[in-house]
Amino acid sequence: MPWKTANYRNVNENPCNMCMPMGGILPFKGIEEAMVIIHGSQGCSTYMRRHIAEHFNEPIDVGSSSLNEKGTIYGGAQNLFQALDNIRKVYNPRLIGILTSCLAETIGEDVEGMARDYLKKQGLDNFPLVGVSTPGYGGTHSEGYWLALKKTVAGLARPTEKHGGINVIVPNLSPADIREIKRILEIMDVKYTLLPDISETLDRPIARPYTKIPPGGTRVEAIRCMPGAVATIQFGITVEDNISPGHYLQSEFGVPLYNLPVPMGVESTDMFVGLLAEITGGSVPGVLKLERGRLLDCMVDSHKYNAQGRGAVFGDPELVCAVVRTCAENGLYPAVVATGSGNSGLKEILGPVLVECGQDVCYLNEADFMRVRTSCRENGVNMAIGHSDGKFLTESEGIPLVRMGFPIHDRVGGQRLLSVGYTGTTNFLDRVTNSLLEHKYKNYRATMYREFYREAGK
C-alpha cells in the first residue's frame, strides 16, 4: 500500500495513557501492609516506581522478578519464587500483589497458577497472593487499576454475615480526594469500607523511624468482609462489568451495586450524599448544606468568566466524566473530550449531560496528544484540563492547562489537589476560572489588536 493511503490511526504519538501494570500497582498501595511485584524485567518495575514516585513525591517500592534471557526461554517461575521469598523476608507484608509485564505475558506465564504453586510449596494456606494478568499491550493504566481491584476483591472476599456497612470503591483519585470522601462518610456517620485507601500511604507525614511499608490503607480483614455490606457504592460509571469489583460483589454475593459518577459538581455530589442518607436512613448534616451553599455562591461568582471557555478534558475515563459534568454545570463548554482508554461509552454517558450545550463535542477514544492537539486547534479550545502530559498543548498551542489527575510531574502537590465533594469542587472551579482569567489578561492586548484593528485594516 502506498504510504500516502496507509492507515496510521493505530499509531500513537505521545499516547494519552500509560500501561496496565502501571495502573495495577496503585490499588495495592492502598491496602494495609501490602507489597507488589512486577513479574518481568527489572527495567519495568524501575520505570513504574520512578513514574509513580514523581507524582506522589513519596518513596514507592515495587519488587521485580528480574526476568532475564534464561527465564524467557525456560520460564520464569524460579525468578518469581525467589522474588516472593525476598519480599517476604525484607518487607514482611500481609498481602502481595503480582502483576505481569509484556515480557512475561508474551511467553505465556500463568501468574495465578504460579502463585498457587508457590503457596503450596511454602505451605502458606492463608497468605493472600493476588495474581493479575496485566500485559502492557492489553489495555491502559485505567483498565489495569480496575482489574487489580477486581482480582483483589475476588481473591479475598468470603461469605460474611451482614454487618450494616457500605462498601465504597473509588477510581484513581488523589489522596486529598480520598480524605474528603472519608470525611463526608464520617460526617454522615456511615460505617464503611473504602477501597483502595491511599489517603495516608501515598501522602504520609514525615515520621521517624522510617518504615518500608507506610501505615494506613484498607485492612485485609475489611476486604474479606465486603460481601457482608448492605450496599456497594462504586464511582465507576464507565467501568465494564468484567473488571468491576462492585459487579463481582453483586453477582457472587448479592451485594446491591450503585454505580455513581465521581462526586464532583453539585449534581454528582448530591447523588452521593443523597444515596448515603437513603441507605442509612439518616439526613444530610448542616455542615454539608453550608458547603453546598458556598459551592453555589462560587458558581455564581465564576459563571460569567467560565462561559467564555471552550475546554479540552483528557485523562482517565472516570475523571474525564466527572470534570465534563462539572464544566457543563458551570457554563464552560467542553469542546474536546479525550481518553487514552478504548472505552467507547463516553459519548452515550455524557450525551444527555451536554445536550443543552447545543454544540458538537469531539470525542476521542484511544487518543494520543497529536490527535488531541489537532482537535483543540480545530475546535477553538482555550482551556485544557488534565494531567501533566497536556503541557504540550500549552507549549505548542498556547492553551493554558489546569492540572489534575495522574500523572502530574511538572508541578508539586498533585497528591494534595482536592477536587471532589462540595468543597473540592469549589477549589477546582477557582483553579479553572483563575487560569482562564490569567490567560485572558496575559493576551488581552494582542487579542484586541487582532480582532478590532488588524482585521479592520487600521
Second form
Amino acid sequence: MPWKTANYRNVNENPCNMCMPMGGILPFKGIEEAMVIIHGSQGCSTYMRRHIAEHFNEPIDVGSSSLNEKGTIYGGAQNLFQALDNIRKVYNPRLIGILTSCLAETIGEDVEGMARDYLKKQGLDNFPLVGVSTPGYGGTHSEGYWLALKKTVAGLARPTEKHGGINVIVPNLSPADIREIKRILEIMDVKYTLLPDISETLDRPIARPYTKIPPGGTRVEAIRCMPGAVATIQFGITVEDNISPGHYLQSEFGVPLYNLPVPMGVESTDMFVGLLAEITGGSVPGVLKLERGRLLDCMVDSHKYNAQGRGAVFGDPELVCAVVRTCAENGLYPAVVATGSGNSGLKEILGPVLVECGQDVCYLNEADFMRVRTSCRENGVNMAIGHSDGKFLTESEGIPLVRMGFPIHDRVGGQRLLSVGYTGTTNFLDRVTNSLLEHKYKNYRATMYREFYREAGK
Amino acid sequence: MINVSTAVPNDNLIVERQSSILVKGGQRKNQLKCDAESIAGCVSQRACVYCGARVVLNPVTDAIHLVHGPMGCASYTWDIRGSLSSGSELYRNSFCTDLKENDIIFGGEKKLARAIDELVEKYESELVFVYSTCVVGVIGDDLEAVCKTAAHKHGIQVLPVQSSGFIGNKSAGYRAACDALLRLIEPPGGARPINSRRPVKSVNYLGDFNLAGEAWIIKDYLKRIGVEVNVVFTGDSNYRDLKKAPEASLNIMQCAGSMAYIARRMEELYSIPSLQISFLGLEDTAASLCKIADFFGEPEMMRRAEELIKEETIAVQPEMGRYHEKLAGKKAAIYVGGGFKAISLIKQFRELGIDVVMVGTQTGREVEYQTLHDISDDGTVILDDANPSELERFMTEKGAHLLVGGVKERPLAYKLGVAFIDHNHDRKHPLSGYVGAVNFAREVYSTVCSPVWKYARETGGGLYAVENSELPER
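Follow the form predicted on its own with the form predicted in complex with its partner chain, if you could.
Every chain and every other molecule in the complex is listed next, the one we just looked at coming first.
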C-alpha cells in the first residue's frame, strides 16, 4: 500500500479545507445564547458568515473587531473592546467567543489577556469570555473547531460534584445528525450534556417571535458542570490530545474518556450503543434493534451495487474516517482518502480497516483538489464522497459526488442530511447506492455500445 | 439631521451608527455618513479589500489568479462567482501560496517566487495576478520586487494587487484591482492619448462581470445599434483584449462603485471619455442605449436604438404587465453592495408598481446616496453599511414584503417571513437588459406571491411578530 503524503509545496491548487477561525465559529453557534467575534479585519467574518449561511440556510451573525491600519500598527485592544461593547448591547449574549485571525496573530495580539482586561475594566466577574487563538495559517477549520471547543471547556469547567450524567462531545456533524445522537441518548435513558449542540440553532424552525440569537444550544451551566460527569464520550478518534476537550476533562478532572469513532456504520454505532448500555447498566432497547436490522437489510440489498464503486473520500479527518469505515463495511472500498488537514492519523486508523480490501489506497493529507483529482484519475475512482467543493471532480473528471459534510453550498439541505446511527447510516448508504445507480443508468447503454457493437463487415 | 432613534425608539441601535441612517423627508438634504470604516462589533455585511480586488479581477479568464497568503482567503473565493467565459477556464482555479507559520516568521517571498514559476510552467499564461492578503501586508513581503523579477524571468506580465484586508474596505480593493488593470493596459513606453482610434465605434464596457452571460447580452444590443465592444472590464475578458483597451473611443460604465476610478484615470491618460449607464431595468436600459447613441451623434444609430427599444419593449410588455398586476402596492427593501445598483433597483421596482421602503448599500458613494435620497419617497429609510439587526428592524417596521440582497441576507429575510431576491455575484441567471428585466420581475413575482407564505406567515418571525401591525397583504 503506497503511502503518499503531500509534503511542503509552493502552491496549493484549489483548496480542500478552510481556515482555523472558520472552524472556531461553529462550536459557539451550538452554545445557548452565545455570540462570537473575530478579532481581525472585517472581511474574515463576512466571508465565513457567507459560507456558513449558505450551508445551513440560517442567518449567521458573527462580530468583527474590524481592525484597520491604525489598529494593526498600534494594537487592536480598543477595537476589540468596542466590538465587545456593541455585541453585548445588540445581542445581549450570555457567552462570547473571541477568535483571532491571521492579522491579529501576526501583530502579536494576546486575545486571552485582552479578554481578562476587558472583564476587569467592565467589572464583569462571571461573564464567560472565551478567547481562542486561531491564526488562519495555524491549521485548518478542523483544528479550529476542536481548539475552540477545548478552550470553551477549559474556560468554563469547574470542579463539580458527580451528577451521574455523561458528556457527549461531537465533531462538526449536521444538525440532523446531532438530533439523531440525542434521540439515541434519550431512547437509552441517558442523562447527558452534548457539546456543541447545533441541532436547533443551525436548523431553526420558522417561528415567532424572531430572536437575534436562535434558541437552543448547550447551556453554559451544563458546560460548567461537565467535570461532574461519570464519563465523556467524544467522537474524535483523529483529534490530537492538545486540542481535545475530552482529553482535557480527563487529565484535569479525571473524567474517564471514551474516544469513539463517529457512530456511523454498523460497527461504530454498535460501539456507541454498546458503551451507553455498559455505562448506564441498561440494555439496548428494541427500537434500536429494529433499526439495526433494517440497516443490515439495506446493506444486503445494495452490496452488489456498492461493490462496483471505487471511492474518493475527502473532508474533515473525523468525518473521512467515519465515511471510509462505513463504505468499507458495505464493500465500497475507497481508493483515495484525502483531507486538507495536516492531521496524519488517517492511514494509521484506516489502514487496518482497509487491509482486507485488496486494493491500493492513496492517503493524502494537506491535500488540494488538483492532487485529489490526479489521484482519482490514477486510481480509477468512480465515486466521490465529500463536501461541495468536490463538484470540481464531477466537472473535470465526470465523477459523481455524494455530498456529505461541510460546506454544502450548491445544494439545499446540508443541515438536514442524516448519516449517523443505524437509521442515518441507512439513509447515507441509500444516497451512495442511488448515486452509483444513477451514474450507471445514465451511461451503460452508451458504454456497452462503444465497447461491443461493431458494424457488420468491420 | 433627524435622529432615527427618536423617530422610532429602539434600544438596540448603536449610537455610532445613527449618522449612517436617515429617513427621507426628515430634512431637506441628504446628510448620510458613508464611505467610512465599519464600526467594530456592528456585524457589518461588508467584506474586505482583498474581496473587492478579487471580485473585479477574477473574471479575467486566461490569468493565473494567485493568492499570496493563508489558505482561507483562497478557499472562500474559489469559483463562487457566476462569471462566464467564452474561452479559457483558468480563472476558475484558486491558486494559493498557502502560507504556514514558518513562512510568516521567515517571510514568504521565496515561496511566492517558486509558486509563480511552477504555475507559469504548468499553465502557460501570459498574465499572473498576485493578490496580497492581511498577513503579507504585515510581514512586509515585497510583492512588487518578486513580481518584477518573475515577469522578467518568464517574459510575461506578473502584476501585484495590493489588497491587504486591513488597509481599507471593499472600495479600496476595487481601486487596487483598477491599479493593476491600469498597469496591464499601459502600452510599452508609457501611457499617452492614442491618436489613431479604431475607425469603428468602439467602446470599453466597464463594470460588467458577465454574470450568467450579462455582458454577452449587452454586447449584442450594442452591436445591433452599430457599436462594437472593444473589451469588457472584466467579464469574459482576456489578456490580449484588455491590452487593446486604450484604443476605444468611449468607456461606458455599469458598476460605478468599482470602475469610476479607472474610468477617470483612462480619461486622463488616454483621453477616453466615459458615460455612466445602467442596463438594469427597462427604463435604464432604454435610457442608456439612447445615451450611447447620443454620444456618437449619428442619426442612424439613434434610429436603430429607438427601434431596438421599441421592439424589445413590446416583446416583454405582456409578461411584465401580468407581474405588475400582481405586485402593485407591495413594499420592497433593498440592501446591496454598490450605489448604482440600488438606484437602478428603485426604478425597476417602480416599473412593477412596488414602493421601496428601505434602501442601503455596503459601499455606496456620497453622490450615489444623494441620488438615492432624491428619488426615494418620503419615509424611506436610507442607510449605509447596515447590519442584520438594523435590516431586521427596518424591514419589520416598514412592513417590507421582500428584500433584495446577497447570500448572507437571504436567510434573515426568510426567517422574518420576507420574500427575497438574489442580486449577488453567484447568481446563475442574467438580470441585465430586457431579458434580465423579465427575469427580475418573474423572480419578484415567484417569491412575493409564493403559496409558501400562506403557511409560513401565521407562524413567521419578526415581520408578523410586531404588535398591532396588520398582516401585509400577500
